[in-house]
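Only one chain is included here, represented as structure tokens and corresponding to the form predicted alone.
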Amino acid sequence: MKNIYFFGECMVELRAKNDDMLHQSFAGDIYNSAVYLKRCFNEVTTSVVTAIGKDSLSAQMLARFESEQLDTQYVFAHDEKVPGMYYIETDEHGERSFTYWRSDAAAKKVVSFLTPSVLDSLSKGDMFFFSGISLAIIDNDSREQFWQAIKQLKDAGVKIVFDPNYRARLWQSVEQTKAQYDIAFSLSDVTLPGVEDLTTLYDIHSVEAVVEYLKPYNIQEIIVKNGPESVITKEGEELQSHTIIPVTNVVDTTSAGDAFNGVYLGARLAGRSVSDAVQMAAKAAGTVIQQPGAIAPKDVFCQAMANA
């Protein structure tokens, strides 16, 4: 059985339900990807590597992970910290804005739980996924330990997967981000950048320019996402362009990229071709953006994917 680890943060999500009520749920880029992967590929063991607290919201979050059949053996409980939280609003076009409370988030301390025995266990996996958000939220003084852990996993044969997923407010400067991304790309076997993420950082404006920029890193598999437009992939020396049919009924764009990532990686772990994996992933993303919130109702999502 194949397995994949999603390293990073899950947060408490608050969303306006009506004028005087909030709906509370859980979301975060790596958690969203893990959920959508598992819903489509139940045979893939899907683990979340994160830190939560020992409070009631943390207990609810852990229960939610388990309800989605995610492996929780690498969900660590911090004695003093709690989960981060955010409030989300969407406009009439489905575009979102966020207000965050994450200064005391337990996930910032997750690297401290990567002991030699934990890394030994993780080294038996097939894929290890982290994002630009995963990198940004961990403590600055933990990053060197994180990179040593990534090198150990890579040396053990675990495929390293990186999605830049750039969020400027989480970084001290563009220079700091680029320095960390340079290390991430140099260690990656698979990367899933969006054009928009790299435009701000590198003044790159097209999928072709992204592929060209990444050439020196010798990454085996590159999947470049360009919103509702085409996806370009590079597997070894083979370059392909994949046409994506855009969705017209956009309700909420939250986690579209996360759904794409999770389903793409699940399809690849299940032995699907790059082309098939892109089409499945695009269908997942298109389904998710027609529902409010980061996590679409399971029955709606699974029915749409079954029809695909």
Ligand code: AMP
Second form
Amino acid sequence: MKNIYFFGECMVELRAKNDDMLHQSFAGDIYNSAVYLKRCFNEVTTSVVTAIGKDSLSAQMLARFESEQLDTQYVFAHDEKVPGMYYIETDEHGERSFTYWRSDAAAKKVVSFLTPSVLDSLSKGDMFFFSGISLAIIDNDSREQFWQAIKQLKDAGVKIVFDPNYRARLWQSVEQTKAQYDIAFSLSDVTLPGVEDLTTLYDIHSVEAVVEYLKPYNIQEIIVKNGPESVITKEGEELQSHTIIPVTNVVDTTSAGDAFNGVYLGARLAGRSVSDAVQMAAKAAGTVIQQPGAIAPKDVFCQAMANA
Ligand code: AMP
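Alternative state: the form predicted in complex with adenosine monophosphate (AMP), after the form predicted alone:
Every chain and every other molecule in the complex is listed next, the one we just looked at coming first.
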């Protein structure tokens, strides 16, 4: 059985239900990806690697992971901290705005739980995914330990997968981000950048320019996302352009990239070609943006994916 780890943060999500009620759920880039992967590829063991608290919302979060059939053996419970939270508003054009309470979240401490015995156990896996968000939220003084852990996993043969997923407000400076991304790209076997993420950081404006920028890093598999425009992949030396069928009924673009990542990686672990994996991933992302919130209802999602 293949397996994959999603390292980072899951948060409590709040959004308005009506004028005086809030809807509460759970979301976060790595969790979203894990959910969509598992819904499409039940045979792939899909683990969340994160830290939560010992409070009741943490218990609910853990129960949600389990209800989505995610493996929770690497979900660590911090003695004092609680999960981060955000409030999401979506305007009539589907554009989102967020208010966060996450600066003291349990997930910031996740690296402290990566003990030698945990790393030994993680070393037996197939893929380890982390994003620019995962990297941004961990404590500054735990970054060195994080990179040592990544090197250990890579040396053990675990494929390292990185999505830059750039969120300016989570970083102290562009220089700090670039320094961390440079290490991340150097250690990656697979990367799934979006053009938009790299525009602010490196003044890159096209899928081709992303591929060109990443050349010196010798990354085996590169998947460049560009909204509804196109996806370009580079597997070894083979460059392919994939057409995306644009969705006209866009309700909420939250987690389009996350759904894409999860389903793409699941498809690859299940032995599909890069091109088949992109088609499935694009179908998943196109389905998710027609539903409100990060996590689309399971029945709607699975029905849409049934023929993919
Ligand atoms: P993005 O993060 O905006 O690059 O989007 C991630 C993925 O979601 C893209 O690679 C597409 O597969 C899909 N996607 C985003 N926007 C649309 C859209 N309007 N129509 C169809 N697919 C989309």
